[in-house]
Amino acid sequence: MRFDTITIGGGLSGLVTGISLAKKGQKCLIVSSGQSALHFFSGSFELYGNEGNPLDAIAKLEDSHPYSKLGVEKIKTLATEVKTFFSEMNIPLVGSVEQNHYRVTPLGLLKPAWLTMEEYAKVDDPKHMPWKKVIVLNIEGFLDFHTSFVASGLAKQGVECSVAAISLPELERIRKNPTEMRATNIAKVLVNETLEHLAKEINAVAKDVEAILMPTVVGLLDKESVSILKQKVQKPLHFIATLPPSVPGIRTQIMLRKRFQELGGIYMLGDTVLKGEIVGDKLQSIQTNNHGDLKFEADHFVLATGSFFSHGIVASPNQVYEPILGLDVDFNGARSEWYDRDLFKPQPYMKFGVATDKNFRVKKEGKTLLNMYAVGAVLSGFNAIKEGCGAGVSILTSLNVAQEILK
């Protein structure tokens, strides 16, 4: 089978790339081995996790950083497209590329963010909190959200907080087993007429407050349930992220995949790329676990397999390698240089990843493959956790590579 572009990896990077290309009429295939990091999504995308203008910090990064390969002006241009890109899938985002805001974490802390889903709790300026008095609600029996943590964190910012737990008869079946009381399972119940019951319970306990904060346990498959609940609740309602699995993350994954397939893309879920055929300086085809000897050919290929977490790169006792094609990987030679014994310092291994040229084309044995690109977490040169830039790198490198392919 032949395609214009084949993307290996079906998470955020792979889907952004595939959708961008399919919108322009390309015949695209995405091969996805399974669950992606979107299942851990907090409801916010980070560009660079500093206070103020993230572009100021980006301009000072090392040349090896993916952002430096893009350049500040290119980042600004690409970033302006992101809200429109996601709004087409009914995922409205708020925020600015030139000024970070702050999302409210499950611990009640304020963390810099670039774009946040509009139903989430966010703060533009910590010195001027948007609320003076709030109530923090939880679903009775839901253990992945702690109202006391949120209330304590916000109290340090001068916000008066009360807490309460809501019980609904519709949740009794899953409440009997604590392992079933997860955000995704609760969200499957909180639909249709149950939202009416939930809104009545919320209104009953949230009278003398300016706003209501609660965990994201609504809107697993689409945004409609969120909109209905917000309309029925009498006070402004804002959501806060929970421990994984992530309701907004799964919803985002579903909406992105749906959009890709509506555009004619083929999404092969639960399959793994085993090997590829390289001829000269180009990748000609790949073969997957579920399709035996069948070769999938394309003009272009995109590697979006993620980092260690999703086995996009793998560490053995003496080396770090890319497992599908044996692509070149940037990593420190001696194992003792892979980590720092101080747990709270930046860990060198977090910057390990596939080596690319300035256009994100991959390399094998020092030679650039002219028709294969890498995007997102599989790239080398950045520490997504310490820098707070994982989502930004994933989205912007994917948009950039799609433009390179379309040229």
Second form
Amino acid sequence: MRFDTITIGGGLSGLVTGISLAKKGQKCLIVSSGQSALHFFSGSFELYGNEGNPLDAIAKLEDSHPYSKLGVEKIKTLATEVKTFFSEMNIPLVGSVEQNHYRVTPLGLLKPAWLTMEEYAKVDDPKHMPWKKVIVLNIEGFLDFHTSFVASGLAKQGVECSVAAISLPELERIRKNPTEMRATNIAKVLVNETLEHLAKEINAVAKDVEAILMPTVVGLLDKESVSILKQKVQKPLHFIATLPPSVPGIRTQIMLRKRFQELGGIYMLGDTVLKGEIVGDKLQSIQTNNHGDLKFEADHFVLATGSFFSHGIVASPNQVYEPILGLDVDFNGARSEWYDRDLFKPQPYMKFGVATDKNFRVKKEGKTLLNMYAVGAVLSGFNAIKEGCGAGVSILTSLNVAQEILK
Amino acid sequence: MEQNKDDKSFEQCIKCTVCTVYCPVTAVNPEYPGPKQAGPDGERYRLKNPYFYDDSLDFCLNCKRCEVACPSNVKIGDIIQSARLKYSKKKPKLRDYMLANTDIMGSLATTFAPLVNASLKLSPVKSLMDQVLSIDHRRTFPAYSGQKFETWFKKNAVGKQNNFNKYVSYFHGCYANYNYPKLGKDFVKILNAIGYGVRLLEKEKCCGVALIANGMAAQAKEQAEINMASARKAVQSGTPVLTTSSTCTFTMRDEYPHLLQVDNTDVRDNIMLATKFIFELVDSGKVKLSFKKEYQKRIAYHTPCHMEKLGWAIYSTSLLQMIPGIDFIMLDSQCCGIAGTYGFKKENYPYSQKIGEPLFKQIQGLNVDLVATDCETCKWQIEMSTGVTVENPISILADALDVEETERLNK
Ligand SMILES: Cc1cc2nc3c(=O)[nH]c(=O)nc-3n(C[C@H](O)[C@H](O)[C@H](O)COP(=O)(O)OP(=O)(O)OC[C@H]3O[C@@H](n4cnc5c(N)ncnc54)[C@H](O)[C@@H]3O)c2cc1C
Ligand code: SF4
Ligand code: SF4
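Could you switch over to the form predicted in complex with its partner chain, since the one displayed so far is the form predicted alone?
Up next: the whole complex, starting with the chain shown before.
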């Protein structure tokens, strides 16, 4: 079976690549074994986690960093397309390329962010907090969100916080089993008429405040429930991320996939790419678990299989490898050098990933594969968590590679 | 091949609740505990003490959408169905026997087809079934055909089949046999046109999907053994076993070993949907298809749950898209709500319709001539709920095929 481009992995990177190519009329296939890092999404895309202008920090990065391969000018151009890209699938984002704002973490801390989903709490300048007096709400029995953490964090910024827990009879059944009280399950209940009840309860406690902050337990399959709730409560309502699973992250995953399929793309979920056939300096075809001997051929291939967490790269006792094709991986020689004993120092293994040339083409045994690229978390040379650049690298390398392929 | 006898996959559960996000039942029925709790969580308790078995597991559609979504490869649907077969104390009711024994009911009904069809449409009959049997009166029944596919085949087609030098075996399933022999005829028409003779299996029983769903494991296992013995003979004689129903295919390939402990390792790879077989021939250049110029239709494809699990929708949709006159639309992959006999039961009917609602809305908004799908129960559900005609991709291909030209190309 033949395609213009096949993307292996259907998380944020794979879908951004696929959508960009399908928009230009390419016949695209995405194969994805499972769920992605979006299920852990905080509600904010990060470009670079410094204060102020992220481009300033990016300009100073080492050559091996994916951002350095793109260059600041390219980053600026690509980054300005991102808001439109997401608003086209009803994921409105706020923020700017040249000035980080702050998101409120589940621990009540302020962390630099590039683009934040519209419904989330967002702080432009910690010295001038947007509210003086808020109420932080939780759902009774929901353990993946702690009002006290958020309240004490915000109190340090001079915001006066009260807290309250809301109890709804509709949630009685899932409350019986504490492991069922997860954000996604609650969001499945908080729809239609239940939103009405929820709003009533919220209005009863949120009297003398400027804003209401609550965990993201609304709006799993579409954004409508969020808009309805916002309309029904009497004070401005802002959301704060919960511990995973992330409701807006899963919604983002669903919307991206939907958009890709609307554009004619084929998305095969629950299937795993097992191997591929390289002839000369090109990848000819791949084979998957569900399809046995059938070869999926394409002019171009994109590897978007994520990092360790998604099995894009795998660690064995003495090496780190790419499991599908055995592509070259950048990692430090001995296992003893993979970790820093000081847990708070950047961990070397976080930077391990697939080696690429300056156009993000992958290599095997030192030789560049001319029609295969890598994007997102599978790439080497950056530490998404420590640097705060996960989504930025994923989205921008994907947009860039899509442009390369279309050249 | 993984055997489910002592499936420990529940231990791999990382409690991420992703499965529950994609379960169509939890969205509409608060009584259902959801895949995580009914599956891996519940299994821990049940292993300690069967007392913890809960009849609400009957609400599971066995759609396997939870398994497709699970990042940890937990066989959630299998765990739930195995638990139902193992622990449920409920005795199947007369209704369950009737719904589950599709072939016995089919044989009876075919003989009296005009009578049965007419009476299944009558509201007194429907209300009687509703009250006595708890088969929901709002449900439209599939019509029975007056002549079985097998009978037609033996009378009209079997002689011609010897004029080929390549053969396939056909597992027609209950639906093509009793309700819609045209599907079987369409299958024969296409396979013959591309140069393959068609044989029936020595002995074919209902695949047993409905028996499994209604807790009749012993009978299902008996039928599975018979089908696999026939399939084995077919495969040994060098013919693959082709099907035209995604559910029969999935049941024989995966449910037999996972739920009934019927080993099919030696034949599994040779049991496949006809669309997969034909697509691969066309894709590798071994077969060419030619289509009628005048065939013009706007068609939307619905992915049945078991097709999603197989990952094979791409074969049917790629074949359909080869027809030049088709304006093709891919529907969002979501459950239609019927899940075989599930939606026929009075206690499930409202949930069944509510699950399917988003799909029905999408179809009604598209203004299509036909919906294409590989599952017969999806067909009934969508036709009843949207009024749009639904056809198997094989029937659509057969209608659009230029038979003479295709025969000539594959001589
Ligand atoms: C826990 C966690 C939380 C994070 N939170 C944030 C955040 O809030 N903000 C932010 O900016 N960044 C965050 N990041 C960084 C994150 O890595 C990126 O934002 C981005 O989501 C990575 O996307 P990706 O598509 O490259 O990889 P992934 O999301 O990991 O997707 C890879 C996909 O490939 C599939 N796959 C792997 N192997 C195969 C195969 N052989 N065949 C088929 N499919 C395969 C996987 O199943 C998976 O679906 C987070 C990372 C982690 C690990
Ligand atoms: S998706 Fe899989 S791992 Fe996650 S809770 Fe469900 S069964 Fe467990
Ligand atoms: S098989 Fe379907 S109905 Fe049953 S738990 Fe899984 S997703 Fe839900």
